[in-house]
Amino acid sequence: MNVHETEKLYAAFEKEGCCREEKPEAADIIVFNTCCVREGAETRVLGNLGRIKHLKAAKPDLIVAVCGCMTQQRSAAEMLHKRCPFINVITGTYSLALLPNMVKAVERGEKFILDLEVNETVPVGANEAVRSDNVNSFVNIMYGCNNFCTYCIVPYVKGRERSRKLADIVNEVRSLLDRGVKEITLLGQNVNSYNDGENDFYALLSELSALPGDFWIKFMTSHPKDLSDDVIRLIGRQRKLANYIHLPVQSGSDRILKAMNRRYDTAAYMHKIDMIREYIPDAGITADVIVGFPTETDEDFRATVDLVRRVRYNNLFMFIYSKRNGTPAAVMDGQISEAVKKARIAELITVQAKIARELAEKAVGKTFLALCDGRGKNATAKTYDDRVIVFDDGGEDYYNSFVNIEVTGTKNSKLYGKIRK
């Protein structure tokens, strides 16, 4: 999502006559678009700002701006201003489109601008972005989140859910398809709760999949409590909706899920998995898992490992729980030691790696329709269920084209193949 927000920032600045520079030392304006979902992202921001400090000292007219989720938190914004007084602009998630105006104010002589105004409406110009030449383009369909999982800072920095109008989304997707884009990824903190007042997520997917052309639609992220059976059935029968679902589980323990305020239990989650397997037999399923949530016992962790073994995810994004100030989980009793968290995630990584290797080996000898998103001897293509296959394009340009690739071998969980014409 941050990648797409950055595309929008490029568009906002290009409208003012700016152009991108590859090297920081050649720039007149440097913008850091931050994330605060996990501690590591905030740490990287501070490290990068430390490197810019010397550049700013050598080039006093350089304008440095920091925006995004991290700085929507007033405490974080004030900390940055205190630690990095050379920053010219700090703003949050609601005023990204106004950042060029803030920069102009600095150019007119203002020494520092802090704008953390909250405006929970669909952003003006939500479809304006500088797209790369990649085969995949991102399209925001909604903003914010209403779920308030106890570990998550997103509702506090992104605000409540609000959805773009269906017609605006369809028009944006149509324009991308006209440009030759073959894969569209719909974005939202919880896409399944999309509702513009007249249309829900099922209606949106139905409308998009009826557009003419040869393309795939993907989406993320889904919340298990809101992924409807009707949407699963629609994916199963509509070939323009890719057979890939990212369905975060976070824990295999019902007790921990309740403490996380996830509002489903493992039985409900497995019902969704069983539905997906029934109606989309070749679906690629991925998930997020948090290890070491407060009070997590060995028994709770074992339940997570058991669920992972049962589902057999194509890919699993595994994270050690880290405190996010301002969330209920940050002040819960029973915080888990770093040593225990690291041991548990190491075990889970080993379990998932074995599953991924086995799934890769089962793919050998099979031919997949895939969308080529790389060129050369180590070209890559992504399958309908979101697997990546490495192949030699033989000098032919298959980029942004659908190709048939036979999987001929694996290395760990990585797939290798050759073109079948």
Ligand code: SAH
Contents of the next structure:
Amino acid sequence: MNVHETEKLYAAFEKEGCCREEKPEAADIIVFNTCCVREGAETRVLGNLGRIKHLKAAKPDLIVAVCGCMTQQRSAAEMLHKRCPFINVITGTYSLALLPNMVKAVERGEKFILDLEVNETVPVGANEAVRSDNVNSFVNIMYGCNNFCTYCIVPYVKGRERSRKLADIVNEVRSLLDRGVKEITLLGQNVNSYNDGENDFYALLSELSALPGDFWIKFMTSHPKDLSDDVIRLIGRQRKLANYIHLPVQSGSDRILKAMNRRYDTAAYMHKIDMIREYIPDAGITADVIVGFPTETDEDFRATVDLVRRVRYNNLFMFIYSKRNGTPAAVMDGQISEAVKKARIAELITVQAKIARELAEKAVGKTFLALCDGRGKNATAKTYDDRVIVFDDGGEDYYNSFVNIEVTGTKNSKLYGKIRK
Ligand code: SAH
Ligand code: SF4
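For comparison with the form predicted on its own, produce the structure of the form predicted together with S-adenosyl-L-homocysteine (SAH).
Next comes the full complex, and the chain you just saw is listed first.
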């Protein structure tokens, strides 16, 4: 999601006549778009700021701005200002579209601007974006989150759920299709609760998949409590809705799911998985999992491992629980030691690696519909169920075209294939 926010920032700055520089040394303005979902992301920002400090010393006119969800938290903004006094602008998630104006104010002589105003009426950035990829384009359909999972900072830094109007989304998608984009990824923290006052997610997907042209639609993230059986059936019968669902489970233990305030249990989650397997037989399913949530016992962790073994995800994003100040879980009793968290994630990574290898081996000999998104000798293509296949293009350029690729081999669960005409 942050990648797309950054694309929108590029568009806002390009409108003001700026162009993109690949190297920080060549830039007159450096913007850090931060994330605070896990501690690691926050630590990296400090490291990256440290690395450009000398540039500012050598070029006093260089403007450094920091924005995004980390700095939406006043405490983080103040900490950065104190530790990196060379930063000129600090803003959060709500005022991204206004960032070029803030930079202009610095050019006019202002020393430091701090703008953390909460404004939920302005969608983050203009809806225009400079897309960094011609094959896939991200399209925000909603902002914010109302779920308040007890570990998660997102609702505090991105505000309440608000959906864009269906007509605006359809227009944006239509213009992307006119430009030749073939894969649209709809974005939202909880896309299933999309509602613009008149239309729900089912209506949006129906409308978008009725647009003419050769393309497919993917979306993320689905919340298990809100992914409806109707949407699953629609994906199954509508060719333009790709057979791919990212359905974060977070834990396989009902007790932990309750403590996380996820509002589903493993039986309800597995019911969704069964529905997906029934109506979308070749679906690619991926998920996020957190290990080491406060009070997680060995037994709870075993339940997570069991669930992962039962579902057999194509890909699993595994995270060590990271304490986020201001969230209920941060002050829960029973915080788990780093050593235990690390041992648990190592075990889960091993379990998932074996599953991924087995699924990759099962794909050998099968032919997949895929969209080429990489050129050259070892070109890549993304399948209808969102797997990546590396193939030798034999000198022909298939970039941004749909192709059939037969998987001919695997290595470390990576798929390799050949074009079938
Ligand atoms: N809205 C999405 C994604 C939110 S953030 C959803 O509900 O699934 C992406 C992922 O980061 C989450 O799914 C979760 O697995 C992980 N995450 C969020 N907060 C975390 C924390 N405090 N510690 C570790 N992982 C976290
Ligand atoms: Fe965070 Fe939960 Fe909202 Fe996802 S649904 S953004 S994990 S609070």
